[in-house]
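Read the single chain below, which is given as structure tokens and is the form predicted alone.
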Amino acid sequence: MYAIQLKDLNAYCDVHSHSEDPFLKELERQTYLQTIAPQMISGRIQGRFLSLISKLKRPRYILEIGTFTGYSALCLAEGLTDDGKLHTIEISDDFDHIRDQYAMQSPVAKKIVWHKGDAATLIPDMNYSWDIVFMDAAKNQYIAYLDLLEKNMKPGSLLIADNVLWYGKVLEEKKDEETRILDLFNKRLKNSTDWDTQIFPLRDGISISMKK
């Protein structure tokens, strides 16, 4: 009974809570019309989750790995300080011409550095203490990402991964290598006495670890 009401409640939630972005609309409905894997976008209500986190952190910088068309960049560039920046990473030229179109007309696109290129060999060279990183990429990399990192977030910094649950297949005793390194990556922070982790079953599953 509950699976049917589902779709109602979500709509009830819709009705709720605070609208996004003209522009942030208009992003997501031309990602779905022009891309094949349109399901990678953050969407409205991971966007407002990861827009209202960075309005109460009030961070400074902000990396992200992962742009695809923009859409989650825009939402947590909306809790940046007057004079903060977000940078955001991605690997492939195929979302361009969706993220200049349409990502660029929104007002908060002017504190965004978009870089293009391997996060893994960009990281390196980005010396800032992150408030917020946001990881969003290839989901074997999350291990390797987190090892660059951590020496780069202070004490009340987050770290907010998705794609935690990766389709419920962490829960398989066979994993392919992707879910290994989630789960690993999973493990990890919970076990680490460096991070406070929560999962949260928010679409594939989306974590957030403070920095002790």
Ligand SMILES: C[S@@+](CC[C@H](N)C(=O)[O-])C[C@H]1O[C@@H](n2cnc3c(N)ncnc32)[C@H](O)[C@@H]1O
Given for the second form:
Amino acid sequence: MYAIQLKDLNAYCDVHSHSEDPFLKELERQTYLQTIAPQMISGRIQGRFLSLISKLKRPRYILEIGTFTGYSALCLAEGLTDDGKLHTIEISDDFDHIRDQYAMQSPVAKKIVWHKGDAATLIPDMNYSWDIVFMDAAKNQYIAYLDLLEKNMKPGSLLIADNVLWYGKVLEEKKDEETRILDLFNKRLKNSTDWDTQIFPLRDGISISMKK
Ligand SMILES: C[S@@+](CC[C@H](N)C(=O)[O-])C[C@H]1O[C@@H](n2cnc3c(N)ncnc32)[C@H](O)[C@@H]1O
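I would like to compare: after the form predicted alone, may I see the structure of the form predicted together with this ligand?
Full complex below, order starting with the chain above.
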């Protein structure tokens, strides 16, 4: 019963909200047609959420960890200043053809710098003061990413972390390794005096933390 209501409410939200860019619609469609784990994409509602946060913040430098087909990168790039850049990191080559054919068509793609490799290896060489970081890659690396990035984030900078409820598994007594790290990551942000954190139960959890 609740599942049906949720589906209907999602449809109502779509009808009563502004549409995303047509490039994004096609990118999402092609991601579902051409990849084996399309649910990794942020998708329409989370994409609009990221876009609005970025437009409110007006960042100059954004770091995204986990590009996939480029959907959330395009959404976040919508809020960049005129001279702003979004740097995004992806370890796999498997999605490059979708990114090149669809994401690159968007007018905001020219503000994106696409990096290939393991995020934990590349981040230390990226010397920017990040206004927004969007963490959306290996879940067992979230604490390692935080350790690497904290020093490059100033008061007012936003750390957005996806999947922090990990399909509800954070509530399980016996946690697998990814869930254990995500739970520790959530606790570390909540217990730190350096961050102001809120977890939102959107999809499987997205948290926004502002550096104090
Ligand atoms: C959930 S998807 C990202 C979705 C994308 N942010 C979006 O919303 O459309 C996670 C991506 O992180 C990539 N990834 C996994 N481990 C990584 C690592 N160590 N370094 C960089 N990227 C990684 C995966 O290949 C995958 O494409």
